[in-house]
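To begin, one chain is listed below as structure tokens, in the form predicted alone.
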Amino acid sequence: MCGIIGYLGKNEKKEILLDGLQELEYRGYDSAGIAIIENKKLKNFKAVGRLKNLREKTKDYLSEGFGVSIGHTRWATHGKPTELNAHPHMGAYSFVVHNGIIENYQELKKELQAQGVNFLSQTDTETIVHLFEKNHDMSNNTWQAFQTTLSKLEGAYATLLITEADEESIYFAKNGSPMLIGFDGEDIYFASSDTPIIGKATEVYYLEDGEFGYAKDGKIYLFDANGEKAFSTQALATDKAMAQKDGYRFFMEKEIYEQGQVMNDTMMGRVLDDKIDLEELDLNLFENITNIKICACGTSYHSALSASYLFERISKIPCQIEIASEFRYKEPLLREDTLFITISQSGETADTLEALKMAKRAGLKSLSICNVDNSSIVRESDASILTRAGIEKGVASTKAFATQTMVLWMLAIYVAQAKKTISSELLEQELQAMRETPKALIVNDKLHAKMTRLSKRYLHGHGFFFIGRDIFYPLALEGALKLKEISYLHAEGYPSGEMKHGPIALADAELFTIALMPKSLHYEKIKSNVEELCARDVTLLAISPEPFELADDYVQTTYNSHPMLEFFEMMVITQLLALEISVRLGNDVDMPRNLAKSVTVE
């Protein structure tokens, strides 16, 4: 959840640091610092807050020479969002910094404390450099006290660590939570993924689970549980403007207006004029398969529930969905003839790498859709197919929502084709539809503006429901998160037809309801829904093609063909209305609060 950098050489460490930091702030923002060793002593800077609090804090300060450095800026887990709390974490005569979860370190710090070692912070990531430097004065070895403190340490973790005691090396270890290594020359970059180090480094090698070792000298020494390793490095890409605004207010925005292309982007290679084509994939990963079982968290979660009705509809294959942090603890029934599918923007969502993992133990073949090539969950995966969204920075995801639905749904086919279970002219339809999807996805200005104005009528009331039916549901679904994520109103998604068997009694005219009403998929139903709603006098916004008369305000879509073209077109509105609503509040639409992007913790 947190974001890690570290550099060794001899450039100017404080601004690598702080611009590498920028660059992660989306993973966490609710503390940032940095501690440097240079001339044998200890820097070190903490600010509570966004990252601009942390360089107003060091602008009179510059590193010179050769050095070793860490930063990290924070999404709190243990403890609140304090300078106390923020990392790096301080002993007597070292720093650590550290993402993810310590499990035993409420075990460790007693051990600890009743050695007479004192606790500053509420952090489980303290106790990793106390205990270090209590097994460094028993050794005076700082690779042999390292080792020590990585095999009492339990949960998941990526770690830096620096010490006056070797004042020319950074000690590092990942275990579940993601790390880099970067290479320029002799100059040596840590991080938690690729984009801070962007531009810095050339070549990249991937931390594996287990891994762990110490930078120095322009060299990495890297050991796993056999010992020390060999390894390759890769090229870094070299493109950041994917991660700039381009002139939008927000990156979220940016995002929105992005999926058209990387739409585009997604389908390339992939839908062909007869056939879905996934290269990625091997036919031999669905032989014996018989039934499909997805798992995932939030966003991901929801383009899961929509996957499940296009699998048995398309696909004639029974599919299951999971939430990935229920899932590890319900005690699953995993039998072999399960392809397992997680799915994950980052490819480090802790619960559903775990789940991944259980699926693994089990047997199961396992199939990865993630926006990120090389990160654990594609790296655990038997096999991955990649979103090809493009960096993502709004904390409110959008445009691999899109992609991961549309994914999902060339898969469906795919299984379908291998199957022999969709009819020639079915293919032709569903493949003319995803054709036409980028045009769907297209935000006119006239669309953006009527979003604009009706925001300032849903800034008050009680709460929303968004309600739809069959694929429509998990839209509704998605269409609330957005809008709890990033304006903190309550909101709700329900299927439709749920209404009456309790929510509609908290119906009145301080009720917002958002009605998604495609004219392509059970119209006339959902219609029905709706009235009975407007009977109770709540305010509605509509969503469709065709007018409603009952609807207080109305948004008219242009795709009625495709229950697909008519799911991406009303997921583009649902997700400028929850960016205008947050924008009129006065909130920070790309970081909301209590929120990160990456959730690499339980």
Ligand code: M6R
Contents of the next structure:
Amino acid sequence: MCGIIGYLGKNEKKEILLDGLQELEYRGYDSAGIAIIENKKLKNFKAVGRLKNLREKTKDYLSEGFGVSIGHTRWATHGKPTELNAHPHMGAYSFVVHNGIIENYQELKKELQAQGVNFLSQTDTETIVHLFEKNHDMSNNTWQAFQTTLSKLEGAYATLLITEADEESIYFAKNGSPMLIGFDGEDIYFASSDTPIIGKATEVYYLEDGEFGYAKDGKIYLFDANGEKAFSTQALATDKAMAQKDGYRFFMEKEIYEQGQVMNDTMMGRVLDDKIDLEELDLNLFENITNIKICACGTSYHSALSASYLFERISKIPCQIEIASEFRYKEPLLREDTLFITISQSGETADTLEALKMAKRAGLKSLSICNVDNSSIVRESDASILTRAGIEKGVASTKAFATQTMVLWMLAIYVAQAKKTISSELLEQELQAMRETPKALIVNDKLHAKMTRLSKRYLHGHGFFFIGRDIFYPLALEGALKLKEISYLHAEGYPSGEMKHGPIALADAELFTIALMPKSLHYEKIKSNVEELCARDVTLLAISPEPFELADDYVQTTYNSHPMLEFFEMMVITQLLALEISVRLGNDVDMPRNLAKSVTVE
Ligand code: M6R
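Any chance you could show the form predicted in complex with the named molecule after that form predicted alone?
Zooming out: every chain and molecule, the one shown earlier first.
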């Protein structure tokens, strides 16, 4: 989803903006642009496609001396990915970049057009810059014009504006989309997340919704609805190494390999010898709670679905799962004895964030499980548990899913401890299985080579069915999502017992079936379901510790008495399968077409 960068200071601005945008690539984009004002000279460049196109266009330009500058990577929402629709958007003497959606832009646009304003793009963003200039033409006061402009905007936005009418300031506002301000002496940076400014700024301030203001003379003037406000900064993280590829071909590949390691971080200080300790939680959070509702999107929804089995089975608490975009408009009946849990890798997913706000308005207590500290969802929640997966750059989520699932598993045990629904023997078994999880996630060379070899047989066909039962059903959904995201092949996840109620009609030799057949959970049941499919001649890839003679292809996993260990081992196999199929098809593994890492629009 769109990324924003801004810089005010004396250093060369073009490289700061382009490098910053490079760090925001993971959010997904289809065009990019920059605008710089310095020494009364205004420069603006835009390009469709990858940042290298923008670099090429700007190669003969270098900024000099003090100035203000803004940049943007755009993921098309209103209007196609063209140069005219790329940000920064231009008025007669000002430029704006924006992330989010101005919901009333049609109305504003009509009013402005009626006053003779000519629009160049099809975007909602362009209304901001024209509105600002109209207001400025009337008041001749840039700050007042900016505030009047904000008062007219409805929807979500993070926005930066620079203008020749005040060449020394950057105007900013945040409402619903992420933005932070970085500081290094008198140099000031703006960005959608902290990666672009790590190594440049030393201190950071994460803007809250409803905050706006301007940067001038190395200072920030910050306001909200109550007027000017004081703020304090915090030290900015310095470790960018985690965000580099470390010799892997793709970030996604590196992130698959990292899962064993990051899982240790996820469990550190939480999985103790005799219990789960989540020190970020106060037991009050669970007072008077009789059920749990979990709300999320995409991969995070799949981890929620697997957790629903664990909460009911281990914690003995009713647990319902909701897709955030559906939940928002179903007029849900919310009861205050429900704990509302949101799960999000980015912490910025608009649907999940809005669902959380709805639950809070209804008086529910909230808990978020998130990978990004200080993200909007974390800040909005009563409590949160961080997944500690480190920066995930591949658009297709891998280690975030693994760590979310682990946090949910720990939480299920934690609730069971508090409710005393778990015996000491079972608790010991669960803790032991958790300790063995990092080992189950290790990718060995033989396995990876096998998946590379197998992948060449799965590049065509009329579709994939990933099937499983119980917690392996959400894993099947996740395996199918991974494959479709990066291979662009059609794939579905299905409960294996449900195939006979319809999808079995599709069965023939060109239907690739990936069967998750754990030995520790309902093996005989899933075996019968798979046999029914084999009798209809599907091409079968069986993933199981138990050899299966009807399988066309077979990946052997470890015999494990705990289903979660089988779950994590099979998860890695499905991730590698998707990766290797995508590589053979020549796709962009880390930035698949049409997808964005952080989905900040509904
Ligand atoms: O950041 P979130 O976890 O809230 O994102 C939710 C989905 O957009 C995300 O999981 C998406 O499905 C990924 N591309 C999956 O690989």
